[in-house]
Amino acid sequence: MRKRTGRTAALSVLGAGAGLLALTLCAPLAHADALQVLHWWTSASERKAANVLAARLATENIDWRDAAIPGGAGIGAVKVLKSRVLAGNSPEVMQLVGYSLAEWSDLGLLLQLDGVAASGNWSRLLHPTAYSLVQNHGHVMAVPLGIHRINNLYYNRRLFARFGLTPSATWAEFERAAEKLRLAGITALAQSSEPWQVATLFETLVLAEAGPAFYRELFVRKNLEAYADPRLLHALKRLKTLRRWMPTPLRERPWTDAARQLADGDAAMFIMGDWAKGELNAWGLVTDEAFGCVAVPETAQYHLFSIDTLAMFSASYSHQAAQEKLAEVVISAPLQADYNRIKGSIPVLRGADTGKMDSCARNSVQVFARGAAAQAPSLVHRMASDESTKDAIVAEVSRYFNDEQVSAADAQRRLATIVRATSEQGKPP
């Protein structure tokens, strides 16, 4: 994980003049053993999955207190959690993923789970792209509950079927399936205009037209010379090529809203990470019977991935126990099948047993266990870089997807001229 000075990340995460601040602040005592989690899980089968934490928790005697979130990609969560911060508020626990964790880590923040992770063998057990995400300087720093693949196709099992339709392994065949239902009159593709889903849209075609190197590349090096491939140009013209198999008029509305139209049949396909797949099956469709799951056309052999994670805020080390058999839990082989079943990501255990899953999970652990050369860490989730880039190329990205007359060639140097804003923000005086 990239490393930051203390200065950087807090005006990354709290904003200018609040560093001191954060680093003063005590969060109010509350019982010893009940933690507060603060997090974004609200949709049906996120709510299944964190309730399966709970009650593990209640087996502890320790109490589950929930501060769910709404907001898609936790951009809400984020907010709150800044403003209770600088309140001298903070929760116990917090849903921290990816860079947005370091960033945490080096306001010096976040109670280290050193111990917890040597005594439960961490470093054997996890996979280890997992069990590096959650260090910061050495330290570990949260606890990984499961990993989520983010290339994923689902189609409307019984529209292809009544079309005579494949899964399209490439975006030829995407496009000729796509017609063909656009002229029946069928949405082909589900999508909302909602900023965050269309850059994921976004970075899963970057994938799918350079594979994992390029794509880092771009988002974790920030290399300019990336940012002028003709590949990331190719990328950008996918994506509002892809505008005319979608719903028109083409509204900003929550990612379930998309999968919704999915599992009701007024759309063949939806591209989304796996927590749509959880959704679906939370609503009664079963994996392989209502719907199909395959790779993201010419990515079959990549994993674009987001880890959840939990971070404990120390404050004043009161609660030090409870968190720590909190990360206990988590990282346990029962818990670890059960939340990830219901969630619709897989273990961040390496030798998971597969024997349950269904075929999207299992391809998705067959994948991810290929390792770095098959991973590629998502941009718009924090994996791959900081909160003002990612943020930054998320707006530029949604404003190029939205706007007819913005083209192609003008969002690639935009994109550039952001990055290397960014870059030079980050570098010390």
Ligand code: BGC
The other form holds:
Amino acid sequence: MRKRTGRTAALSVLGAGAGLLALTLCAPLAHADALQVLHWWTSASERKAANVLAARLATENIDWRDAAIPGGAGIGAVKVLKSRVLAGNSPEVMQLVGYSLAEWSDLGLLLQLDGVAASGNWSRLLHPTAYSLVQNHGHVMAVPLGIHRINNLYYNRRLFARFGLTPSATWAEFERAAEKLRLAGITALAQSSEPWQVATLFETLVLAEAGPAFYRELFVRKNLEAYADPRLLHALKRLKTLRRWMPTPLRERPWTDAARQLADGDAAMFIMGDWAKGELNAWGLVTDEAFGCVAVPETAQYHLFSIDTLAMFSASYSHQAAQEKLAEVVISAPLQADYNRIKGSIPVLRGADTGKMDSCARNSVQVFARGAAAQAPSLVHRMASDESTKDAIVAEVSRYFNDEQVSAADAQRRLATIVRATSEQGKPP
Ligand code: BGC
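Go ahead and give the structure of the form predicted together with this ligand, now that the form predicted on its own is out.
Okay, now the whole complex, with that chain kicking things off.
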């Protein structure tokens, strides 16, 4: 556990007024306010989902001032945030997720949302994983939006029908289908060589190879013995084997371009988080009609998750009422349903209505509900580790993937070295 800063301690004293505050939460704001929101939702579906939030806020007299920074997985947005905060110009709201939320909150820069969470009964209504993720040292520091599942495989139904293929439950079946497609001149698996996309595929392969318990040893506990385990070597080898079925040359492209390949029938399959499903839907492709969505081979029982959350910068506290209102409305059931349907994710509320969900979302709900034994927190999407360890692992995996000269054994050794070095840094002298 990290130590509490003076600022968070002071805020918790102020938290004694939370009951009073809760009384003011239900009515629209008496005075119009505006919140600048820094995020990385720039694709068609991401924009549409953000617009749902903005439209709902407008009914509360609050103007959503959009500050979107392009770049999948927030690589650019997190850098912009750092320089803005250093320049004393923090946004009012930021898409801050997982470990980065704890890092920023330890600096004492974020608004505590304990009052909103208490009056909204978040501890009872939210999935326990989502609720614990937004807490730091016992205080609620962000509002969760939706739960993404990352271990999804999408397939183009027209191509599958043409070649008499069915979705693969095992890697052996996958290889047979992919080889058939390759021999017919079809790219079996869409992929970009962008580092975070390669590493997102890699973490999925680790889960397939060894399941959530080993996954946590590797990426959450950073157990050095796990880094010497043959299962890690196998996952690395599979990552390189999969290149055989990817486009050549393999280019560094946004994830939306790889999704477009699948949509256009230029590739038969695509492995990516379910924001890609939201995107295909936004382009007019209906789940189970134009494309199918199943778990990545050998991961059907698991849920590799990433939970998007919004945190509020406290700065002068002059926007506190509007920031709290945003946190309040995000958790309402209708908004959760609308936003997550467009975004491709599932609601953070337990027992959400699955009636209007597609098969992909329903499956995500069922598997996530099995709890911690089925859930694996995404490394690449900041659920498992601090930002610098995550960045170092992503860079190493991508180097291995893109360089013929680097063997799986070399990569395994280098990953262990990274983890040893980053763990040493955290130790007291
Ligand atoms: C975020 C998603 C986003 C995706 C692609 C992930 O890290 O959780 O909300 O759609 O990156 O940018």
